[in-house]
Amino acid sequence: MTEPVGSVLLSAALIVRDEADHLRACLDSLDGLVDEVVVVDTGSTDGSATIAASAGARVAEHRWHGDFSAARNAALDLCRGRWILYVDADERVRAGTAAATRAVLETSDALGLLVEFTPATGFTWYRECRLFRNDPAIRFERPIHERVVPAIERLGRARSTGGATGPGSVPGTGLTGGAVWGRVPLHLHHLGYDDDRPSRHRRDLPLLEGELARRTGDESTWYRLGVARAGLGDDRGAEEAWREGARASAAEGDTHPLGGMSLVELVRISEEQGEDPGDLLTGALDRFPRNRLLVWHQARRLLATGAPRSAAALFAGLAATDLEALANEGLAYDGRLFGSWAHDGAGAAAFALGNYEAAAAEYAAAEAAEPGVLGYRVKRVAATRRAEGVRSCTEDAATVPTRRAG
């Protein structure tokens, strides 16, 4: 007999298809977190199911119509924990927050519940929502870059009474005050865009496509347009897919820093092609000064333009961030940005400014940060040299005997 919603505290659910290479690990990485295991199945023909099945998951299959929602939908429709954690087979959980994290499962009153999420190696985490109620109405939306949040919402407004009814919104993560929010020290590590496939990218195009001809206005589907037709090698079309997206984005009068990437892959061809993206980047960051990438890009533009020291206060304001705040802008960023990189254009800086001792400590810092690039190295020695050059010529110039007059 089929045990009922409910019976167990934690599902964790899946789709699959010719995930051989990473379901396993994945699978392993959920041991002691989740109670059951559901796979879905879409079509895999290296075996994957046989893997799932294996390793203890209860498996079905769903054919693949071009939309994910769908798929992941078949996946939630045989949970039967009280909650649900959705999952992919490139991504893992991070050890040792199994036991906190069911000890919030069994008391919170959520509907839903943020994680910690790192989108791929090197790069800064942010909250996103993974774990939510195992509730009929929460369901996922759109064919590709599927959203549950929307659905999470409208539960929790048509069950409050005037708002939110628990913890509420959650600051800087744009989730409305409709529905009750909640954290769980879950961390995530997604891998998959460790390796840029382009089978992927094929897979997406026509789903990208389909869903902006429904939603011509969308600002992250113009840039997630733009990511599948740069990696597939057609720098024009993923060109004209960003401004789209720059324009969707002014249209809608956003501010959130998501918002501006489309302006910032703008301003990144605008530096390649030796243009100067002064007017592109400084509109930019005044409609999206919170993102990280902008402010980077400004800092290496003030370099270039001869005005190192205010270009130096924001590799600084870079190298300072509190990466646990920036988690709730929702926003993740490579990591050498707050790193290696900002320590690095801050040396440069210093050293236009002939502070060569200065320079030398930030190119360290870069240095410690990336040992692998040798550039750094290379640029600490010649700041240090050129620091004990002017160490030298001051003690020359202090031991010259001076004149008396008369």
The other form holds:
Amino acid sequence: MTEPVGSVLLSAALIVRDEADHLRACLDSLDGLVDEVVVVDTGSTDGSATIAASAGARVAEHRWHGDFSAARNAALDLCRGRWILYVDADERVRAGTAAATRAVLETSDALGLLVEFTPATGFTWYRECRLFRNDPAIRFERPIHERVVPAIERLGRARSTGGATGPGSVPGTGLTGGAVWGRVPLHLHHLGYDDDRPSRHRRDLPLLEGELARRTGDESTWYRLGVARAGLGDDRGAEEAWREGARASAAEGDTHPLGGMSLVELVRISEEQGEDPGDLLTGALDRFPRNRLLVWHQARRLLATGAPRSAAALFAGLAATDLEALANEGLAYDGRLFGSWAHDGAGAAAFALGNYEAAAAEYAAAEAAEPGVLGYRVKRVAATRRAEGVRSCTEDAATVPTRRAG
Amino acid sequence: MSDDELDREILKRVPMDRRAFIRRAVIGAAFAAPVVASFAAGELAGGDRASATSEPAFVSNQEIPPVDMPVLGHRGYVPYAYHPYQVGLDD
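Moving on from the form predicted alone, please list the structure of the form predicted in complex with its partner chain.
Let us now look at the entire complex, which starts with that chain.
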């Protein structure tokens, strides 16, 4: 007899297709956290389903027809836990967080819970909704970049109207609308971007184009289309997509973080083509003042245009960024932005100001943050020798006899 | 690697047509301890993609080491940031 929904605390729901390389390690990382694992296979030929079954998962087949939401919802339909964690085979649960997470689930009155999520190795993390109530009203939407948050928010509003649950929000996440949100100390690390990106881009490209045919003005999808095209070597197509993303973002008048990322890419392209991105950068920062990549570009430009003190302040700010607070802002950055890149920039600013000892210290910090980059060592040595030269000249000057007056 | 060895290593990595310039610049420099490194910084900064990410404003001024925008290794284009799918920002 099939156990009813709610018979266990937490189910994990996965969809897989040819994930044999990743699946075992993912399932191992779920051990001790979830009470059951549901795996929906969408057409594997590499034995993924067998791996899942041998690990104790409940496995079902789902015919793939280009719709991620349909596949995910098929998995949700089979879950029996009071809560559902959706996770992908190329993700890992960080060890040591299971007990604390389960304790939250036992007492939380939230509908959806945010986990800590590192989207790629070497990047900072953000908060993302991966845990939610097992409720038939909570289902995924959209064929690609499927989303479950709108359903949770609708359910929250409905409950609020009915008086069952009060409205709530999590400041800084954009999560509003009546659903009750909470957080769990669960950390997921996504490895999927660490290996074969081109195949992922080839898979995503037609889905993104299909999404844009339906939602022409969606700046986040334009940005992602640009990423996919760039990843497949289509630089011109990528630039066109990012220009569309920037236009869509401006037209909507909002400040979606990925609208800012399209502008970041356009600034980068402008620089690589030897153009001055000044106006573009200024306009971008007016709309996205918290985008740290734009801040970094601005600092470089200040340095290039003879304002090293202002540049130094911006680089120092990047190096001192509170990554915990940053997680609430909706973007995960290449972590080097706050480490080696920030110290590299601070070193150049100190160098420009003639403070060679400080420059050497910044370059040493860049080296420590990213060992193996010869450029940082070169600059550290250069700054150190300049500092020694200055000291030598100062000492020489001090030993020159002073001409006595009269 | 000593700093002198580093200088030699750097010269090996700098393109041939730039080596003569760097040697002349080092010999003719005014400071007591100018080094190959200080002039070659622009050639090597930024790790993997230094020569591809030219920054004319910096390269033209050899007194300030460049601040380039590197990419993640040799795997082609990699985004500089990611955004979560499961937040309610774009509805």
